[in-house]
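First comes one chain, alone, set out as structure tokens in the form predicted alone.
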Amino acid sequence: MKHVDRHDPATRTWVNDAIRAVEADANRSCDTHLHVFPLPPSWGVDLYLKDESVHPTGSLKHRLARSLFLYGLSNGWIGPSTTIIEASSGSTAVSEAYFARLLGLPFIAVIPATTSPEKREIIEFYGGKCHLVDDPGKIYEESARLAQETGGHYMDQFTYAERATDWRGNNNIAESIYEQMAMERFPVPAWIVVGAGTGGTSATIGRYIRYRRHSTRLCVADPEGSSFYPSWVTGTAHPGKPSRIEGIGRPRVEPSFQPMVIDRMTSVPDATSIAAMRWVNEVTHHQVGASTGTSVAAAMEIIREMRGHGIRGSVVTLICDSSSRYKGTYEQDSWLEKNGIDITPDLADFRALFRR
């Protein structure tokens, strides 16, 4: 008989470490909120915003990173010294530069040039590096070149979100959403809504409706310009433009977007996200970003249909992340004009829905 062995203790012990490492992360933190946004309680419909930006690093980013660093570690392909490189529009890289700070691995975000300085600098405080990408639609092949370069390990975030993540429960955003809204007057959402970045987010929540038997629908809410929306509709591919709105929408169809588990699907203007943010900012008084006004948008459609057909239930989006990361871009009334981006009729129209 021949063999080849190719056991290392020292590696094994440091993975076992490093796996004990990111669990406890999880373990030290509670479950985000669910807010209750302030619809009116006659309307008989219920919104609420399930606040994902209080993660350790702001986001709903984090849990995809936690799941992509186990993956990695459990498929043999992080080790002790390993590079690590992302492929992102900026919250993943945050995220995942905090995971690898944690491990003690060197990381190197590959982001587009248009990133918000904000999100730079916070990966940059977790001890990431930032190489910047003129062309968005060049990190993916940037990210494989320099992980060839470095021997490091090309994360992949959007080939792997949809995998990495245990849709069937675990204490996936799924689970706990349905956990939280247990003791609510509709306890099981009529509606689910949410972006798509990697499509990982809308998979696991998609999967888990149908493992569970929900009669909950999912909507993916999609910026303009965005491949997602029109490849959904058509059932065929076709190409966008990268996303003004951070986080969310795609240049192209990401391999973890799964289109069979979304029941509907809301493209939405960059005005009408931007104004729903600032609407939500005035009204709840957390500091939303841009792409959870992609989804509130999409929500108040949903709940306004509800309404005109005498449909009472609930609706459950999320938070994404915080305004603090688009101070320069969203906030900023100079931004948006130079950008020919006028939210007054929209926002005229969110503030209007409470004296109807």
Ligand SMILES: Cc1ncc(COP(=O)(O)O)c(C=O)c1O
Contents of the next structure:
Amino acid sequence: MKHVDRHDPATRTWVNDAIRAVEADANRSCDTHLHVFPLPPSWGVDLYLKDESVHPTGSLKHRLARSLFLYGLSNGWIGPSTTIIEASSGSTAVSEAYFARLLGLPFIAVIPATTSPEKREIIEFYGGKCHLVDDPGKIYEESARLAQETGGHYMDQFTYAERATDWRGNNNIAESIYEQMAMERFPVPAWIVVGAGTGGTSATIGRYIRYRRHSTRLCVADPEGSSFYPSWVTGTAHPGKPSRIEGIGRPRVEPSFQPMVIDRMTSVPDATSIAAMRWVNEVTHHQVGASTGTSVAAAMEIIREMRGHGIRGSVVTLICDSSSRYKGTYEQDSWLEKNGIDITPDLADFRALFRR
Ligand SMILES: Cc1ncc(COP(=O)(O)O)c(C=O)c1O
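Same protein, different form: I have the form predicted alone, so give me the form predicted in complex with the named molecule.
Entire complex below, previous chain first.
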């Protein structure tokens, strides 16, 4: 007989403690709110916003970062001296920098040079380093290269998001939505609308809907130029452009994106996304980011259709992050002008839907 032992008690003790620390972070937090969007009750359609901006690191990506760390720790990929590297449009890197600091690990965010300065500041606040890349399409290979160079671990959210999250439940975002809807007048949403960056959120929600045998349909709202929409529509890969709506829309279809669980995709012009963001901020006083605007715009189109067909029911979408991360961009008229974006007609359309 021959055998080789690789058990390292010190590393195992460290991993045990690291998993406890990540779980303890969740244990200190409560669930995120499900806000009622103030539509006229006579419409017979209710819209809800699940506020993922209230996580400790300010976005939906707190859930993903937690899942990716637990996945990496449980797989033996992350140990006491592993440098963590991630390709991100910013928000995932913010959340991962927070967890890396919690575990005392070095963190490098590989992000497009256009990422908002607000996000870069938070990554550095949590002790992470920002490695800026001019071509956003190069963040993957640059991350893999840095991982090799440092002997670190490339988290690769775009590949692992869909499998790192427990889609059957375990308090994932889908289970939480259905529990929070339980006492509403239309407890099973007719539609859930989300954006896609990795595609992990839509995969989790889409799988959960099927697993629980709900009648809910899933719509993914995609910003202009992204490859998800044309690729989903045609069934063949269509390369896209880097998205101007930070966090969603990708130049390529990411491995985590699960097309078969999606019932509808809506392509939303950037002007419409930003107009919807401004409108949500006026109507609800929740200061949301532009990706939330993309989803709300697609949700409002669904609501118009439901009303047109006399269908009553509920629609749920997400507040992914707060506009405080975009003070210098979507919040600024001068930035819109510089980028040739005119939100005036869309904003007028949204405002005309009802009077506050
Ligand atoms: C509104 C909204 N929905 C969903 C997502 C989903 O991200 P992912 O596909 O990476 O899970 C985002 C990401 O920023 C978002 O802003």
